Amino acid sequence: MCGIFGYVGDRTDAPKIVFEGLKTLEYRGYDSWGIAVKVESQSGKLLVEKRVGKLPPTLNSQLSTLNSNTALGHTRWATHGGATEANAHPHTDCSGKISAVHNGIVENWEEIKKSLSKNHHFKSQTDTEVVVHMVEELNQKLPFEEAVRRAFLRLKGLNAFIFLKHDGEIVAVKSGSPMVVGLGKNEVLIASDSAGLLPFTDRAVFIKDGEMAVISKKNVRIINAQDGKNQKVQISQLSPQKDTSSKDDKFPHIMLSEIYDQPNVLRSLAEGNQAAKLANLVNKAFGIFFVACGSASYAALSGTYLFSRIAKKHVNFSIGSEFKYQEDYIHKGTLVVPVSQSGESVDVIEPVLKAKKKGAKIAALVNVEGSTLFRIADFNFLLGAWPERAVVATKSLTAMVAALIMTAYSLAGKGKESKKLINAAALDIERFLANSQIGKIKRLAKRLSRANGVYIIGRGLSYAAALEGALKLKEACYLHAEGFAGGELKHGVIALIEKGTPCIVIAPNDETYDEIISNAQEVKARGAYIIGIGPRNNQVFDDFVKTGDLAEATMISQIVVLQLLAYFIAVEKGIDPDKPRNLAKSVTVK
């Protein structure tokens, strides 16, 4: 989940380049950060600077004045050891001549540590530092490149490492965690994902699992880590991504900017023909599985309702981490549809790879071109939500739901109708964002910011929306929230309701309306404070936020209301919604 960035080339401001690269990757982790620099005047040692917390706006330290053509940096999501300066990366060996940054978890680090010489001095609690000392020990008898290879072969778990030696030699190696090399003019860069490279180059080499990259300022060699033999270097062209996220006077946070960007994303999605192509694959498949995690899992859950209701098609759904326990059902002819913003979630990638080995066809709904899932898939439905930089998913989630609505309608032979529906949802969101209901949401946010917990109920599609809304409140503003199917209230949940308990009721104008209103009456009778979201008001609601009446696409507008509520509660509580505590955008460790 951590962000990694390295540079070697003709430019002499490598520390600044690495710092700017880390800023593009900070959504991957922001517990601490650090940079290691090759400096000629350091008596053969690397200069390392580390700090706890988020990256500052600018690099105001001795690193900013250094002349160096080689540097390596890291922004951390803590796994082994707390967020301290000692545990921050890069980590160095005893001599100060070898440094490393790491994304992943070394599962057998304790075993490795016990096998090392007793002469090593450890400064941190991390698994990473153990590997650095192992490379140091191996490098006493082996060339640096070979020492890294031998060390890597001893590791268990999913890991990506970049090692820098004091003479400027850089060696990277990976298994599971993503890594990509960028090729510029007389310079080579390396990063956790392609988003970090795009400001510098559009030529990239995606390092595969079990491969090593040996990097100099003019080229890169790819090596099979198992046998040490050179591999053919496969260069890919990166597509430029339109970055529409902004933080300014109008949008004090990126999350708010990305909420307001959703109408543009939806209209762009409606212009494409990817839904018809995915529908064709679904029609040919014998057994269909949606696989996703987090917000994407609620989009996938909505897909099961959409395919059933609109296309009369049965679709299975599994959370990514649980899918491996259902893989016995997978066979040739199965269509597996992973749904992911980053395309790098390990809990999705692992089972998808296993499904592919069993002969399943993979059709990914993914937002990041060139990501691991993108490269695994036989077909890609690109969401077109452009870079989403806030950790909390907003526009990528509504794009997922819109993509599934369009696919379901295409399956039913109503593709043109779905495009009109998605465009109508875009217009509804614009109207909503422009009118006085924003003030109402701010007032609700102020009230809910003092609550101990919030319950959200829905039925059918709105059940998936309730789960997503609850996740937003947990992620963005640390408010305990639970989403429930309305019919489950009487099976135990209603015991949680007491006088003043906030309960959000998602009430679209569909076949679920009467039943969800009855559920609202039941919790109100126990003293709950009822907030309704939907196209029409009802006397049971103590407060009401109106959305358009857009058939299945009503869900999209209702989700935007919940996004705004979470955002304004975070602001009310003084929380940074762009970078919530303990979270990272891309989950690359199990």
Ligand code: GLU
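Here the rigid core means the biggest group of C-alpha atoms that line up within 1.5 Å when the two forms are laid on top of each other. Residue numbers count along the first chain shown, from 1. Quantities reported herein were computed from a predicted structural model and do not represent experimental measurements. Compared with the form predicted together with glutamic acid (GLU):
- The Cα position of D227 differs by less than 2 Å between these two forms after fitting on the rigid core.
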Contents of the next structure:
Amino acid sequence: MCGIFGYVGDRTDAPKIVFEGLKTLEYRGYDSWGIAVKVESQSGKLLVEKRVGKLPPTLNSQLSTLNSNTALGHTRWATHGGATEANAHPHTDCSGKISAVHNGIVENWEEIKKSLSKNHHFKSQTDTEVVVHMVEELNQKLPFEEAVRRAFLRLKGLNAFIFLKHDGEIVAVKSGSPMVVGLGKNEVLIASDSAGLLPFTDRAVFIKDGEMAVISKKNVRIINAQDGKNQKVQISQLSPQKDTSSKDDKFPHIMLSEIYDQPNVLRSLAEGNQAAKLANLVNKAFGIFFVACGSASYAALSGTYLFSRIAKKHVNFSIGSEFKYQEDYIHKGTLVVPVSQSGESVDVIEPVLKAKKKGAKIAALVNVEGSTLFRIADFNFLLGAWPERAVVATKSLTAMVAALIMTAYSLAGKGKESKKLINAAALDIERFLANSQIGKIKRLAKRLSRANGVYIIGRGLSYAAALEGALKLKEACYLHAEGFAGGELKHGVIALIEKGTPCIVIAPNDETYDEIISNAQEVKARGAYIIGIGPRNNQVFDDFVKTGDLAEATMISQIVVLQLLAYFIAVEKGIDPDKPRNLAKSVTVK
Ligand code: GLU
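What would you give as the form predicted together with glutamic acid (GLU), now that the form predicted alone is on the page?
Below is the entire complex, every chain and molecule, led by the chain shown above.
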């Protein structure tokens, strides 16, 4: 899931450029980082600097003053080997003259390692380093470019590599993982996504799977990795996305500022007409599948309830990594709706590509314009919550739910009504962000920060909200939390309830209210401490956070309460909610 960034050109501060580029990619992984630089030296070796941990605010090592016009960098999310300096990228061959950065997993690294000569000296436990030594070995008999091509053809798995040789040759190659080349004036950049290229250029080449890019400051050649033949270079125009983030620096964390961005994101979604377009595609489809991972999967799950309840439409739902085992019956006419913030989640992209090959139409709900999913899809519903930089999803998630509410209402011929609802949700969030509810949520956060675990229950649409709330608590503040359908409690979970166990009850003013209150009674009878979230208080609640009563959009307000709770618990526990341990924002490995 790593971020990779390279530069070659007229400027002589390439290490700094690469460092700044890596910062734009840190959402892809932040357990360690490193930069390899072409330098004039007697040994002919590349200069490589690596560090464990997140990127510092500024580059304050020898690299900051080093003159070089070629550098390659990486920010890592470890798959093979711990987060150590030795395992950080770039990796080098035995001579120190060939380096590589890598995004992905080389599934057959052990087999490749065994096939290499016994003379190689390995310095890390990564799959990546094996490939660098393979290129070294092949480069003894073949030109560099050809050595990279032959090495690539031996790899199994989804991978993106950039190789840099001491003389400045850069060769990139990919299958699955994203990579884009930026064409500037007398300079070329290469990165895992286009956002970091925009300060330099708006002309880009998206490398396709199975293609190689041979890069110099004035020229980019694209080669078919299978046969080594030159391909036509297709140049795309990059357009900067509308930035919806608040520029207010009063917020101590990005997560909090993104929570506060939500009313604006919702209002701008309500202005658009993308829901009507998606509804049109849904109406024409024979079989509809929502596919998503993580938070987006809970938005998609809420979509199945919304489509059923409002539009009387059946929608299938699968989490991304499982969908590929279920898509044998996909056919021409099926509509697959992937839901993804980054548009780069490999667990979603892989089955969506498979569905597309089978003739399905793809309508993506996605936040990043130009992302892999965006480019695969036949239709894109842009969420307009860009950029979302905190690892924990907030504004993208509520935008997804709002988009699905509006689509369901459009299907039912009530598009205008849904716009009013989403605007009302925006106002409701604004209200409780501005008033005493915050104080109450902070007090609850203090109490919950001492808990060993939390249960969240909901029914129907609120079941999806309960799952999302539990994920927020796990990822933002390392609190073990489980979301359940209220009715499931007595089928086993209730055994876990003891005196004082916190149980959050998602209670909108809908057909689930009476039954979820009964479930709350059941756990209260066993000693649980009950926190209700919704428009209507109840004597069973020990604590209550009031939201507006907004039909299906109540879920949006309830989720925002859970986001705030997760945020304040993180602060209480001294955790950085913007970059929680072990995570990355965009999940590009399987
Ligand atoms: N497999 C490589 C490593 O562990 C790259 C990981 C990644 O792309 O996340 O270093």
